[in-house]
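Take a look at this single chain in structure tokens; it is the form predicted alone.
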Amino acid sequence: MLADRRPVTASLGAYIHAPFCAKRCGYCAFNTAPWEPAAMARYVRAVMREMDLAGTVAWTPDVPVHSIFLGGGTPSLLAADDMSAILDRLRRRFRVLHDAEITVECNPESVTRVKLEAYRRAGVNRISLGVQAVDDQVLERLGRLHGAAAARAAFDAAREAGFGNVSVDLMYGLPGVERDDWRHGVETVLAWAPEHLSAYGLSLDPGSLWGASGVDGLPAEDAVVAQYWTLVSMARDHGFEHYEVSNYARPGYRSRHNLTYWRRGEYLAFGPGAAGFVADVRWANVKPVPRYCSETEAGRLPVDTCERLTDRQALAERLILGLRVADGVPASWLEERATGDGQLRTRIDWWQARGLLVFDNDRVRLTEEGYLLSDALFIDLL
């Protein structure tokens, strides 16, 4: 699969999948295990074999890798020298950059000052803290492991160990949140100074706890609402740019990595349910952790399922990755896919008269209104 595809990029991205987490949260529908020392020790073996089988691809000296991201699950359960050894391997296998952007998702109770330092060390040079909220209640019944106090000395302990890009997680629509504490959270973050920040409306997805069996307390649609554009509000007389629908950066502190994907750049992957893209082929990695290690042992790159992307769908793709930043693409791009097909057109000038997306030149972006609603448009754009 990777042997007969030569991407078509300057340089890829690399995500590294790391799915243990010491408990599931109710809202989480990622591919994740239950934390425990030999499954995380064969674990760290595997990916580590993956990168090795991946990396005899022909290709692979000549294109090199301008960001890695290591996501879950929790990657921060993590041992530094874990840290260490699977970011060497990919660096001996890959040509990583020398200024390539290494993010690592935090979980604020699984991380120290000493491991931070650490990773550090080991060349990681963003944090992704998953706060999600700063009230202890609300902390408890999203399942979440550290309170309020334990989220900021996380993020003291990013700086102390010399992390100058932190990027703060945060949810909003959560049950019992009203809009004033909405506010005061958002507040207490932005306090904090971080460079970068990324908010999410709560979605029950198919595979989470509350999907299958619901939660209480939810707001209602219009006070979800609300809580968007008060951090729309409060981000932007922070110095923020609301560059994609749920992120927020400094100037200079863009997601480099996150990018990669809304502009439809190639990105390999590893890790048990890691998805990659090269190509005009799509992969994505067996999730049972125990299969996924097996198939690595035995010699095998752990594939699952693998498309190859007409270029329709290609088409589209470009659209909705693209609209999502605030950058957003170029209007010969919308033109290509409405041509002939009038219900879109229709649908287009209606969002145009709306204000919901603008023509600006040569390019075609959504406004901050058109973010939300945006997955309507995707739709009819697919």
Second form
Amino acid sequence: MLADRRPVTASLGAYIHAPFCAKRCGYCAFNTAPWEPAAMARYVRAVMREMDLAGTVAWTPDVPVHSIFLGGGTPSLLAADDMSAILDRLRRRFRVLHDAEITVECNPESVTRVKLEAYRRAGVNRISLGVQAVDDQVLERLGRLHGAAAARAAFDAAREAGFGNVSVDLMYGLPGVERDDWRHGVETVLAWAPEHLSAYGLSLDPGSLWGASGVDGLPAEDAVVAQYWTLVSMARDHGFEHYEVSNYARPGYRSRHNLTYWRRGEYLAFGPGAAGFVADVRWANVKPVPRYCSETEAGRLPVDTCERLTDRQALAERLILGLRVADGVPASWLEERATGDGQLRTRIDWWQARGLLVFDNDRVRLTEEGYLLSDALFIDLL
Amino acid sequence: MAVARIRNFSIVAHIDHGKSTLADRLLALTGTMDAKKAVDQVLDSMDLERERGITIKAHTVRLLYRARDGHEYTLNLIDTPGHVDFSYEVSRALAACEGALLIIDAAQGIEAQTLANYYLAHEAKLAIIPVINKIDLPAADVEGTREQITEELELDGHEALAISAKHGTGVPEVLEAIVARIPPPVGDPDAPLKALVFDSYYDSYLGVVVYVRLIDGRVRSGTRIAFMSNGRTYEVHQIGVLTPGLTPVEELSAGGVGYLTASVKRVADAKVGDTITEAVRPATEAIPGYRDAKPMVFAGLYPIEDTDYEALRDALEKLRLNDPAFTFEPETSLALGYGFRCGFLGMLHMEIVQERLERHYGLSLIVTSPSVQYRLLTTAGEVLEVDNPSKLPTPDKIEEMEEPYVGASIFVPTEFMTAIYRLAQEKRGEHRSLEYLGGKRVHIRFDFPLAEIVVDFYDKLKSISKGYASFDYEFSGFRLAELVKLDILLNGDPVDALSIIVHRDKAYEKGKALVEKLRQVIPRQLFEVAIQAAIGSRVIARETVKAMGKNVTAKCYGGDITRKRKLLERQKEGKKRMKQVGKVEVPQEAFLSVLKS
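The form predicted alone done, now the form predicted together with the partner chain:
Next comes the full complex, this chain leading.
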């Protein structure tokens, strides 16, 4: 598949999925697996083998990689040596740019200054810290293994290890979190002065424990919306740009890797369940770790599903991804989609009149109010 | 075949008491057809019937049986539909028989439909053979069931046959009993032709295939026949018997059951209950009991996609070929655009038509609030019939209004009487008579406004009587009534398709229930939606659907865009089932919520 499709953009991202977790959180619907040393060792060999297999494709030496993102799961469960080996292998098989953004998602309890220093030596230059909340009780309820103090310690450790680009993940709309608790949480984290902040509204996804069993004490919708606006104004006051639905950055610190997704750029994918995109093909690897490993060990690329997009789907994607970002998309794209679709045009006018959608020169973008309702528009753009 | 060697019978039973299993056995034993095939093809030929566990069309099959007396008999099994909406069709199918097998589950005993069917068969003056089935079950109580039969039905429980249709035990005795206990038809093959139409369907090659039971006379291919209800005449092309496929024969004569084709173009021209006679030598009178199946309930059918209008019309035309009881004519709605006003026998009939349109023709439909047909006198002295609330003139133009009434007949065990009377009162019923049947059962007659019983009356009746009440009704005439039009407004704009006509005393209660129900089914939109119920300009109830506060995917799992797109696509599919009324997106079920509130 990679062999007969060449990337159409100048450079690529690369996503590496590290599935293991010491404990699965109630809200999580990601592809995770229980952490065991033997399974981890097999996984590390498998993911490097996958890079070998993908790296034999003819175009790989020519197309540079501008960002690498290790997501999970809990990638910070990887020993420093393994981290180094994986990144080295990727560099050996692909043309990773020397200034590529290399991010690792870290859970606070699984990192120390020493480990983070080693990650840094392995080439990692950006840490995304899964703090989620700064209240011990709330963290316990989420099923997290760290407390507020450990979160702070991990952030400091990242700084001491020399990371000048640290992002903090927070969640809002959590059960038992009142408006003032949330304000306090945001204040606390902003006081650490991270370069980047991601704040995700809790959703009860199918596939998560809470999605299946439900959860008590969820705040009402207007309370969740109020938390969003609290965050929006506090982040702005601290000099952050709200550059994507759920992401805030100090000038110059937007995540290159995540912007690749939103701009419908191309990216490679490694690891169980990882999703990739090259040319007109989106694919995803097999999810169960043992099967992922046995596929790669047998010398086969562990692709599970694969989809060729039509022009219509591609245009819809460009719109629904691009409109998640503050820069929006060229107005001509929306024009193309709305041609001959009177209902959509009426809808667009209404969104504009309500201040949810803004036309700026020759671009169109959602406002911060528009982000909150974005899926209602995206449905019509499909 | 001599009339003396013919037996015409049907099998009736409570649901799941083993009617199809027994039919299947009888077919197999007489070598009519492979057992498995029989069940699949004959007795449950429609998906809808299988899924709902009800029979909509009557099925008929001829069995040839060599009895122990050494003679070969023709046994015609005429199966019946099983729902109150089709009670007329049931009565016609039974009118084609001389006897019935009444199946009773040995473990369950007599149940609601056992009784209801017993009464129907009894009324048709059939010889009834009680058959106790499932005697192989550990919980079977054959003696107890015999006693029940003696006590609760006017039958001798000791004459009941004990069988296991599943294992075949006792089934040969059933065939013998049919021969011995069901009288042969009485009819004169030399008298003028008189044949009862008990079913018909449209076949694209043969035209209408008419199922007939001959009372007197004979029919052959070439016979010039006339339908007595409309006087239309045709030349018979083919006659035959049902095996259960169409098997041509040379002649059918008095007492016989079979089919005929005669270039009849529409099922509507060969209606159930009609009498066929010979054109040149007509019978003096028709078989009694014929009724023109008239629609009782009317509703608008609209395609969700305006572009499906033509497709809907074609589908309705095709459906109507086989279902003359249902009518349609074009209508327009301010809210819904172009659609059709359709008439149905009852709510089940309406649901069946809707399901066929959606399933077989792939149409997405909106069905508006069902209405009965009202009659009114205008101040100008004109008499109007109105079956669409939005067509009702303004109150100042109406002199008086009448609504249709029915005479209803309910059989129920005495313990549920109080509940039945309470329900009747709630539904504006007027008590007519009460008759005790033995010590445990009563037969109650009420007059009801049709509008009160078409929608959920039958379901309610079933539920308050634990399924034991049987129910039948017949149109009895129009009566003056205090009626008002109740309008529903969404954000101030009246939605014509949601208007209903209600009794003045019930308007407030109904309006309140309706807006509450609509609040539950109308999804939140990007703006607040006010739902109001009004009579004229007076608002009597109001609810609000709050504006959507947030609708956003926070995160895309490691660049898994496909997943996000599929989630959105699924939402979009759901939205396709909604109709845009003004700016408000209203889901399909909202239009039917009138029923459920």
